[in-house]
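Below, in structure tokens: the form predicted on its own, a single chain.
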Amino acid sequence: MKIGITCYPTYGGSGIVASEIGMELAARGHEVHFITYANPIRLTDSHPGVFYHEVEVSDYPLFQYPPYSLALASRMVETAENERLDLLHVHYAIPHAVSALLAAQMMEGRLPFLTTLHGTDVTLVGADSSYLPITRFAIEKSPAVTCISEHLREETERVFGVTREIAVIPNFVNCGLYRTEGDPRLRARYARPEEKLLVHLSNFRPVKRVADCIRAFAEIAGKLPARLLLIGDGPDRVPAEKLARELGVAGRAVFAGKQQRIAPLLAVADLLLLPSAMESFGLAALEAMACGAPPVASRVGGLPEVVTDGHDGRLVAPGDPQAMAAAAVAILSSPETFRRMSAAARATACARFNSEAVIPRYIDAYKRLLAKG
């Protein structure tokens, strides 16, 4: 198949998942064309079978805000016609599904598309009163819709009152790339042998509650030798760095910024801290689990569908860094508990969320979409 993919190419879960889907599809012999305003995250290197088509937006003075949605729809049509695409797979209802709807109309129905909902397009953007009607319209009129967790499916039905079929296809991890064997030299950059290495991975937005991560780590570091590696960037990075200094842990917290190769870093970590106020799935938790790093995460959203509390990680109430610290210390201070939970985390990731099992579900969804005619 020839598949067009549109996503936000930024450092966030939806862009990462879309990039990974594209690479997984190409590895299976499909031809993938990304249609976005920038090269998607994790696609900075060339990949056979993966192509990129930039959406250029006019800065004509008449427009106070550049009409990206219209430019995207036009680029979708151009790419579909020039590359003879079979379908589009758009990630996020706003604006991508709306642009796909317009592109399909421009091609008189000859461009089927599948919309994948990821979370904030429903819980934040779509629920905004100014966007709710258009988001509902995009969901109802998409030829096929998937979402990444049962929690998100239920939220979509509740917020928008839609009754159409929404298939749940969870996020995934390539267990051949995300492994437990870490490079000792890489680990030595961030922690001494006697220290535990904790990691946080996010886009540093308020919903991720990075400050709670710093507060939890300060308590952990007061009880056992530990370092914290923070991967990612965003508006809350500077406040988090300031808080680390105030709490006296700046020397033990490394802000690594955006990183393209996440798997090697997670492979040298002992545990993940994920104190988010909301996660529709929790991709960071899953990737850490595949590397044998149990997550200590908030009991919110779709995370309980990924992490089984006490078995392959711990779930605590959101907004409680003390509980997060206590759970982390309990895991890290007991070698037996850590070994058991680390092995269970890896087993869960590979048994339930391996790309080898999940990607065929997307391919089946594409085939069903094309069969509708």
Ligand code: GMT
Given for the second form:
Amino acid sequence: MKIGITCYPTYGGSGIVASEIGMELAARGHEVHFITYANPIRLTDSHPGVFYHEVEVSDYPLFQYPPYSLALASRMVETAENERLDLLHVHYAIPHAVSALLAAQMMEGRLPFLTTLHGTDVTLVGADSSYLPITRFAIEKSPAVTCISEHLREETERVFGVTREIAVIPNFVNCGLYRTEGDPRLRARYARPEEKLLVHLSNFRPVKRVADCIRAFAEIAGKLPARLLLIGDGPDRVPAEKLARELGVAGRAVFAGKQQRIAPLLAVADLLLLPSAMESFGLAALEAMACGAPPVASRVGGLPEVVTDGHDGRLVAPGDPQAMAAAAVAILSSPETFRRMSAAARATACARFNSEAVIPRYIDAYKRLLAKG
Ligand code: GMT
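Please move on to the form predicted together with the named molecule, as the form predicted on its own is already shown.
First the chain shown before, then all remaining chains and molecules of the complex.
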């Protein structure tokens, strides 16, 4: 198949999932055309079968707000016609599903498309009164809709009152690339052999509650030798660095910023801290689990669909860094508990969320879409 993919290319979990889908499809012999305003995250190397079409947004003095959604719709049509695309797969409702609707109309229905909802497009942006009617319209009129957890499906129905079919296809991890064997030299950059290495991975937005991660780590570091590696960047990074200094743990916390290759870093970590206020899925938790690092995460949104509390990680109430610290210390201070949870985390990731099992579900969804005609 020839598939066009549109996503937010530079930021956030939805762009990561879209990039990974593109690479997985290309590896299975499909041709993938990204239609985005920048080269998608995690796609900096060239991959056979993956092409990139940049959306250029011209600015004119008349425009207070350059109309990106229209430029995107135009580029979708151009790419679909020139490359003879079979279908489009758009990630994140606003504005991608709306642009796809326009593009499909411009092509008089000859451009089927699938919309995948990721979370904040429903729970934050979509629920905002300025965008609610257009998001509802886009979800109702998309020829096919999927979302990444049962929780998000229920939220979509609740927020928009939609009754149409929304298939749940969970996020996935490539268990061949995300492995438990870490490079000891890489680990040595961040922690001594006797220290536990905790990791946090996010876009440092308020919803991630990074400050809770620092607070929890300060408690953990008071009880056992530990270091914290924070991967990612965003508006809450500087306040988190300040908090780390105030709590006296700045010397034991490394803010690594945005990283291209996440798997090797997760493979050297012992445990992931994910104190988010909301996660429709929590891709970071899944990627850590595949690398044998059990997550200690908030019991919110779709996270209970990924992590089974006490089995392959721990779930605690959001906004309670003390509970998070206590759960992490209990795992890390008992080698037997750690071994059991680490093995269970890897087993869950590979048994339930392996890309080998999940990607065919997208391919089936594309085939059903094309069969509708
Ligand atoms: O929270 C983010 O990282 C951004 C956001 C996005 O749409 O880019 O992430 C959402 O999609 C991810 C991939 O499907 C999910 O793993 C995240 O749980 C979800 N974030 C929220 O629901 C807050």
